[in-house]
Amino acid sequence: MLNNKRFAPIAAVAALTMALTGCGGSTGGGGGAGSDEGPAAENLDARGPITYVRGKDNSDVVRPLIKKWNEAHPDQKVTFKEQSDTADQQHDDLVQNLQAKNADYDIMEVDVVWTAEFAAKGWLQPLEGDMAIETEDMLDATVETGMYNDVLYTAPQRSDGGLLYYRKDLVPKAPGTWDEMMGMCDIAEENDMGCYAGQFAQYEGLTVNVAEAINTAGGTIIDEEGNPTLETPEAKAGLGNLVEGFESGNIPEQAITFQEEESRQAFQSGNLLFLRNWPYVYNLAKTEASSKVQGKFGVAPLPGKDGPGASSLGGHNLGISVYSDHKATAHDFMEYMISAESQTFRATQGSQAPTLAALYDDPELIKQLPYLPVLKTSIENAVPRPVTPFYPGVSKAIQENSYAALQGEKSVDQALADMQQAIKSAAAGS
């Protein structure tokens, strides 16, 4: 199991943001955990069809899990409402559909970075009582991402550790370093290939990458407080190793556009050396007919100061909306979906991380995922990204400056002048 005192901070953020809310009035909702009265109160026991609503499928594991639990549920059944694969777009309809209070959004993949602002607004049913799911065997970095105010909302289904795929049949390691994998770069040069990318376009990912390259370099972006820390020796070192990436060129100039898939198809097409991304990538570019990089790559730590880097903590947990007419059923369904058996299906089907701690040690997983000690390093040096119910506002203020930053558009010093300020505004929630 993994250290909390990694996830000390989190505890001092929700209080801060608890006390803002207080008083800034843009969190609003329906009942929060404990309350006996509202929607949260309603359909505990009432069963029947509901339906299932997450981001694009890349990997088909959604539709097998689906059509097992519906040919088992005939009186149950799950649809599943498919949205796209661009995470602010899932976070902007869920918002949409839980304000209007659509009883049709029964259960949701929530990205780990919602829980705290769905909670916060009483959107989500409290995971206690008759919701209550066992949560004693899952890695406790994964547990943390579902808690808001100590009670659980979400829970843990597939978690994500950044990684590092790398050509191996043109490098003779993984690097270990960053300034060891930028020496590395006139071999992509000498192949006529860029060097490094990872996701570098406005949106969350951008966001994800930021964080990366700051923890990475010894910097955070609030204190145990959650007050910005973002002017400072170790955050301008991170920010400034991908602006001076793309000054060199070592980061290539069409990175800017790149999010997950992008990233992905441009290492699948010979076209990177190396690419930081998720576990999804493995299956993908070991497996898909037009992949060109078959048998040719390896996945290793992200790289950082001295050793692996600190990975973004991603994944996806399952919320059940305090709107559903059929919690019952929202909630049997849930706890299916984080068996053992469905996260060792979407592993091996689709190289998503489990939560479940006993499936990194298990042997015949490994043998047919070889990465899985990669990505449990990951998951154990990663740091979450701040946990506020302001958090959109958090994460604009990160792309914005940042992605103007890596244009050339501000300096590193102003740009992470202007997120501090800019943060600082989002928690006030003016």
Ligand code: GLC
Contents of the next structure:
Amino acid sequence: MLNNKRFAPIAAVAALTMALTGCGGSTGGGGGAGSDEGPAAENLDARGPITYVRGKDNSDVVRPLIKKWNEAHPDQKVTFKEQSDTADQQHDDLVQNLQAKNADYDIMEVDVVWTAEFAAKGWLQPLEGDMAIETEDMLDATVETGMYNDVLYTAPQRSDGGLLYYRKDLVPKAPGTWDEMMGMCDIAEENDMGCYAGQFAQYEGLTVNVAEAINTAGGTIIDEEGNPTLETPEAKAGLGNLVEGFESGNIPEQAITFQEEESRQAFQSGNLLFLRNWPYVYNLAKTEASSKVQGKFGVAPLPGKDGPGASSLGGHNLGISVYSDHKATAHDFMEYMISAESQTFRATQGSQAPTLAALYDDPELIKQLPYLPVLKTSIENAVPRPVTPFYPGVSKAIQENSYAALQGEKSVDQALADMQQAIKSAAAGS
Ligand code: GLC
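Structure of the form predicted together with ligand GLC, please, following the form predicted alone?
Up next: the whole complex, starting with the chain shown before.
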């Protein structure tokens, strides 16, 4: 169940939170846990129409759930505000509207890496008292992503762990290590296709992929005190693997423009032997009429140094805005969206990762989604990205410098040294 690998990163992120917020208090915005006054104390019993804001519903699971809710709650209807499918654009849209105290953003999907920033700004309703939710049956790692300064601010709704999709019709068995995978790239060449891709455009997905490469090589982004730890042989080996992948052509050139969707399309159209992506790809690659890999792909753990690699922990929680006019409705809708029924629906229709532990052991679900045990292991062993209210700056430091290295504009050493410096400044809030 729980294992040691998980505790170190969580201790480290807790330390970084402390280091970055001074005494561990709120960085401003006036909200803070359990506020008895200010917007967090208002509209707690109020019911009425609300808006649910989240990124593009690639898997078409949101509208059916909202339809069902609306049929049962004619006076508390939910309107779906659909954002783009890029994490950074979703983030900026939320920030703008929360800064403007827009009461129309009642309940939102909050990427696991934004909890600290939004909570510290006082934008999220603490999930305490009337707003509390049940988290006992959820995977510990997912609950941790909703916490800031020991208070739960966002409800774990769907998790995410990196998986390796591979063409089982072309390789004898999934590679167990990165080197083994690179060793299979001649098969890609023989079949006139790219060998490996993840997400390497300059956005949040690049942070995910670079963190995975570094963690998988035995390195870390920050230490237990919250200081960046990028100038190490392990971090060098990790980022170096990706740089060499581009240099050798094992990672095709176009992959420098890939976000999740572009990389999924490349795999589905038969142009990639191996793909690192999230679980949502499974159902689409299996069922979309345009998919050329139906029945031809398998799912395996990310390949590591000597065995499985370390995924970055992803996921999307739900947060209620302190500026919402109808918080009782928002809270009920939150409970509906995190229920076993909704999670099962999203798992079966969209192959999205549940947060409820029991669903991973459900024989019926495993029959339909045979990768569930692999996914559970991926999530339980996943490494959180740094937890800090200054996360956007920390992520930017990782993105800009690793992108320059992948493009051959900076040496790996230089990129890591610059990343180290830039994270230090970002972490100091400057
Ligand atoms: C997925 C993950 C999220 C991550 C994003 C990066 O949506 O769930 O945590 O930040 O990908 O693109």
